[in-house]
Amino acid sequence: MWGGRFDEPPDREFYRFQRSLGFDAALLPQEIAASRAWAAALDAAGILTSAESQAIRAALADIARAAQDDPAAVAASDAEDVHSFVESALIARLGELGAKLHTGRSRNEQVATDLRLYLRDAAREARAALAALLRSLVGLARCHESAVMPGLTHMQPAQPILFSHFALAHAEAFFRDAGRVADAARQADSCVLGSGALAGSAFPIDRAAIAKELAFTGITANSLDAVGDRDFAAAYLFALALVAAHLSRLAEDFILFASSAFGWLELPDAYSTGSSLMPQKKNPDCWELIRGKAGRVYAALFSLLTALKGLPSSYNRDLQEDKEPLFAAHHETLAMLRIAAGAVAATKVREDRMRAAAGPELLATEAADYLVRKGVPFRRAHEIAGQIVREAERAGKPWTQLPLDSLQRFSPLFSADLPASLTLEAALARRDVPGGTAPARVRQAIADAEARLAQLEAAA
């Protein structure tokens, strides 16, 4: 491919060191598609005849079929990369005609185009996997719409919430992830072909026509920038890193809530393992593995950012290091999402245990709010409620069991209507604001989430 300049062949160990076919063979479908578009562009520019272009395009389709039928043949090739593999296969079929395809084209722009095409397809897969997980979470919320649970802050009982509100909280994070994945795909949605090695093609190539054939919405604006730009890949990896973070948080909640200390969730057998020693164990291995594998996705992002740091303008061979972390993170995240979707859908919710755990301490804020409605400044009301809780702790009983006359020692504004404010249902109903945990608000939120999910599924 470039041997005319050199007197000696490359050192064999160096050749193996710098080869990328072992991983960039994953770009073969994209390389074939981009090469077919390039053949059509050379025809339109008068570099190839229509017959030559058709013969090249047919041979490229044949190479794609052969690789699909026998993937081992690609792996067995000693080609340097996927681009030289396709070119060698083309020349083997067409002779000198096959060697014409590279006219006016550089591997710098080929790999940038292939990677953009790959990312576009990868983002579609990721959005579909996110939609499947969201379907499980929203379905869980719908099935347990009215279940009450303790809401936690700092891992301490805080206020009562609906379990459906909890499930939708996780769903919101994954909806944001789907948006970030789509944004990364939009950043990749410009065609690089026609940029040459860095200065643009020397032939009258219709770049817009190439972009149209490859279903890009436009072309890159600057050839020097285009061949070295991997912002879209970094954006995708950042989106995947946040997916992994949100999966890890979901995993942590499910692990905790399924533990014997909580008992709010029951792990599905199909997504759990046992102990090789202790026969009673049911371990949340699917969630622990998801939590652990998040680090791999983070590492992929940092690997790419490190490769990009300090690169001079245009293409540099460092950019070969963009693919392995991107491919690995994509496949790892897809696997995590699919396992999480199945595990969520199969999880049993113990509504009785959650409600039993929603003790009187969750209603302390209701006492403060009661006084506020009587005209007491909130900071003073907060102090009074705290004093009541402390008194009850000293007495060794729930504060809601203190008699009215005891409460009135802290504030004479407490009256016989207080108990009606101190129920879980009353506390939930008062959170009647958009985004709150009031039952009516959560019912609407479930319906809204189902509508958003339908849109995501249609787009994916």
The other form holds:
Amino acid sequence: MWGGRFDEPPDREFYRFQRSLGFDAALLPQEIAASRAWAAALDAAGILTSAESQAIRAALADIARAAQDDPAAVAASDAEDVHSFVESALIARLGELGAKLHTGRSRNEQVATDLRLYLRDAAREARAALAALLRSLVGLARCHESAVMPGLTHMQPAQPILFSHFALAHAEAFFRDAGRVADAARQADSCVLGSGALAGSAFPIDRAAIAKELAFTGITANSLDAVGDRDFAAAYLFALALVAAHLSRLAEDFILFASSAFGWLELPDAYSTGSSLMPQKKNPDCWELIRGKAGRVYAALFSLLTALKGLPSSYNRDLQEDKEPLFAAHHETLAMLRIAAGAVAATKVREDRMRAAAGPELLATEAADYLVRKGVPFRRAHEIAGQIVREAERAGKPWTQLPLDSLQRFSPLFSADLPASLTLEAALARRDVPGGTAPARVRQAIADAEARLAQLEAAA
Ligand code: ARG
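Hand over the structure of the form predicted together with ligand ARG; the form predicted alone is what we had up.
Now the full complex is given, and it begins with the chain already shown.
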């Protein structure tokens, strides 16, 4: 392919070292599509006759079919990369005519174009997988719409919330992820072809027509930038890294809440494993593995960012290091999302145990707020409620069971209407702001999430 100016063949170990066919064969469909568009552009530019261009396009389609039927034959090729593989397969089929396709074109722009095409499909898959997980989370919220759950901060009992509010909290993060994935796809949505090796093609190529054939929205603005830009890949990897972070937080909650200390969730058998030693065990391995694999996705982002740092302008071979982390992180994240979607959907929620765990300590804020409504400054009310809780702790009983007259020793403002405001239901109902856990608000939020999810599913 480039042997003309060399006296010696490459060192064998170096040749293997620099080859990329082993992993960039994954870009074969994109390479074929881009090459077909290039053949049409050479035709339009008067470099190929339309009969030649049609013969090339047909042969390229044939190469794609053959590769699909026999992937082992691609793997067995000693071509350097997917670009040279397709070109030599074309020459093997068409002889001299096949050798015309590379007119005015560079692998630097091909690889950048192929990767953008890959990312477009990958992003669509990721959004579909995010939508499936969101379906499970929103479904769980719907199913347990009014179940009460102890809300925690710092892992300490804080205030009562609805379980559905908790499920939707995780959903929000994945909705944002879907937006970030779409944004990365938008960044990839410009066609590079026509940029040449770095300076632009020397032939009158209709770049817009190529972009149209490949269903890109537009073309890149600067040839030098276009062949060296992998920002879209970094943006996608960052989006995946946050997906992995969110999955690992979801995993952590599910592991904790399914532990026997909590017992709020029951893990599905189908997503758990047993212990080789302890017969009683049912381990949350699906969630532990999801939590554990997040590091791989971060590693992919860091390795690409590191490859980009300090690179001179335009194409440099370092950029070949973009593909393996990108492919690996994509597949890893997709697998994690699918497993999470299945595991969430199959999880049993023990509403009875969550409610039983919602103790009176969750209502301490209500006592303070009660006094505030009677005119006590909040800081003072907070102090009084704190003293009551401490007193109850000393007496060894829940503070909500202290008789009214002993509460009145802390503040004369406590009166007969107090007990009614000290229920879980009353506490929930009072969080009646947009985004709050009041049942009516959460019902609205579920409907809202369902509508957004339907949109995401339609777009994905
Ligand atoms: N295999 C290369 C890559 O993945 C393709 C571009 C090679 N260009 C070059 N001038 N060596 O980046």
